[in-house]
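As structure tokens, one chain now follows by itself in the form predicted on its own.
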Amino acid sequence: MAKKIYTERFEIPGKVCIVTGGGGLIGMKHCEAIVEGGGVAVLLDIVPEGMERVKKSVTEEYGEDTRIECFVTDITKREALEKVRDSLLEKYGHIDVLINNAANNPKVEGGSKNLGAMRFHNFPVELWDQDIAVGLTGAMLCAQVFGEVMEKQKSGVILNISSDYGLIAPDQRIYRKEGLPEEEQTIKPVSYSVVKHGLIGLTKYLAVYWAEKGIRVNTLCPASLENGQDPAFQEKIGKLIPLGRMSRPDEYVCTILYMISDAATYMTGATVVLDGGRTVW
């Protein structure tokens, strides 16, 4: 066999991973790019019974020696976030990685209540505060709490997870349906837009604020995530995307391994897009 040179680069073994909104389908897929690469997931996410699911669902897969650790935990509480890096510094020792993930997904397939028949000017600013609690200041937050421990060790790396609507606009024809008077049509609302365009800021700030303290800050652009949207809806928006297709959920993994581990450590205050190309028209 070869001697391998590169791809050992790839492995991140004992590193301490923490996944904010761990429970859903996006925190699955970093859940298995951490356990993949030999890493401890740590979930953290408000609901308990998605982290448990997806616990599940990668032990299941990659074996019962698999080691994740669930913390149910507001991101928007600073005293929370305390007790979790207590927790994981008396058992582990180190933080290693930290992937902002959390945020306030308006979904087409998900009944979300900030995904309705809203206005721009009627968008209720309750909403716009949640919103941007959870997305932005929370992971404001957990770059103040964890991010400390990194500086202290010398070394570490965050990710904060956009989107393309963190680079474009919405394109509000692709939620529209024939038939609907105007103020009952739905929206993506501004709130999602503001967060995934601030966390490009925040990563941005970030990068040059730790540059010499050995952690890199980089974010992640997945977009058109298929999870079981209509089927009219799927082929408005692969109309708008060069490859045709919303994205299938395993097509980031490999991304999230390289961006948090050894391979890529030339690389901060960095955006990585993975579009279909949508964001080339």
Ligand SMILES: NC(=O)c1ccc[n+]([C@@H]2O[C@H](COP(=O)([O-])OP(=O)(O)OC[C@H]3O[C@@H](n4cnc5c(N)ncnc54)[C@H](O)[C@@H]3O)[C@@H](O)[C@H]2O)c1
The other form holds:
Amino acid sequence: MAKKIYTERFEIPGKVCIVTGGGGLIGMKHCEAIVEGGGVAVLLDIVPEGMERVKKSVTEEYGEDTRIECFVTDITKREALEKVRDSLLEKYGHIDVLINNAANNPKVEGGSKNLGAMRFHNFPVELWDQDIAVGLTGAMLCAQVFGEVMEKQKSGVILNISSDYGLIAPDQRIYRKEGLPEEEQTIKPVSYSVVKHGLIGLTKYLAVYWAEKGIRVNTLCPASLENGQDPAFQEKIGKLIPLGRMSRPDEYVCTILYMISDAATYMTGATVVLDGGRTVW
Ligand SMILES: NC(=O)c1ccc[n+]([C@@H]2O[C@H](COP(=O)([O-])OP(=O)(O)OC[C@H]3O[C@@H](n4cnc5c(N)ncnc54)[C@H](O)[C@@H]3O)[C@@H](O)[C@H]2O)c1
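Starting from the form predicted on its own, produce the coordinates for the form predicted in complex with the ligand.
So here's everything in the complex, that chain up top.
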């Protein structure tokens, strides 16, 4: 076997890696990437059950010495984030990676609860405020609180999780259900597009702001995750994707580990798109 020169750069031994929304679908994949790289996964979520499910599953897969910490935390509250920071610094003395992954992620695909009331013209400002608070303000606050530690350390990585909808508008036709009147058709809400586009702006701003402080900041755009949507929806969306299908959650893990590790030391301010080619069509 040839000797290995480069692959050890993907290892992140002992790195303390925070994942917001760590109890969700992709949270599990971030956690696997961190654990497989040898890091300490720190999950932040408002729902404890999701984090416990992730911790149990990843520990079963990777073994009892897996290091996963869970904090029930609302990322829209700065004081809550400061408590997490203080607790991590007391225990580990450093914070190395922040993955801004939490978002309100309304499911509007076929078979989902009908969100017909959420047309653009009557989209409630309260929902707009909540979505912006979690997806954008939460990411900004996490970058402030944990980025300050990274700045002092002169090293760190921030990965913002956007979406193909951070680059293109939702094609609302795929969410339509035959036979429903117009006012009852479901649509992807405007706040989702604004949050996901906004995260790319946050990435570029911070990448430049911290370029000389040893902190890299990048965006990953996942897209179209297969998660039990009905076959009719999967067929409709598949036609918009050159690879012809939705993605599997496991198709993100290697890219996540690459982006948060020293394999990507020259990458900052970048937008990495994993969308089966959807945005190039
Ligand atoms: N699933 C997809 O198809 C898809 C596609 C593209 C992008 N994304 C993005 O990937 C990310 C993760 O998506 P997912 O499918 O895992 O979503 P998910 O809904 O399964 O997970 C999001 C998690 O965020 C948590 N959360 C919500 N508000 C919070 C708060 N105030 N503080 C802390 N945690 C909070 C939720 O409890 C949930 O566990 C999101 O940013 C989403 O927009 C998902």
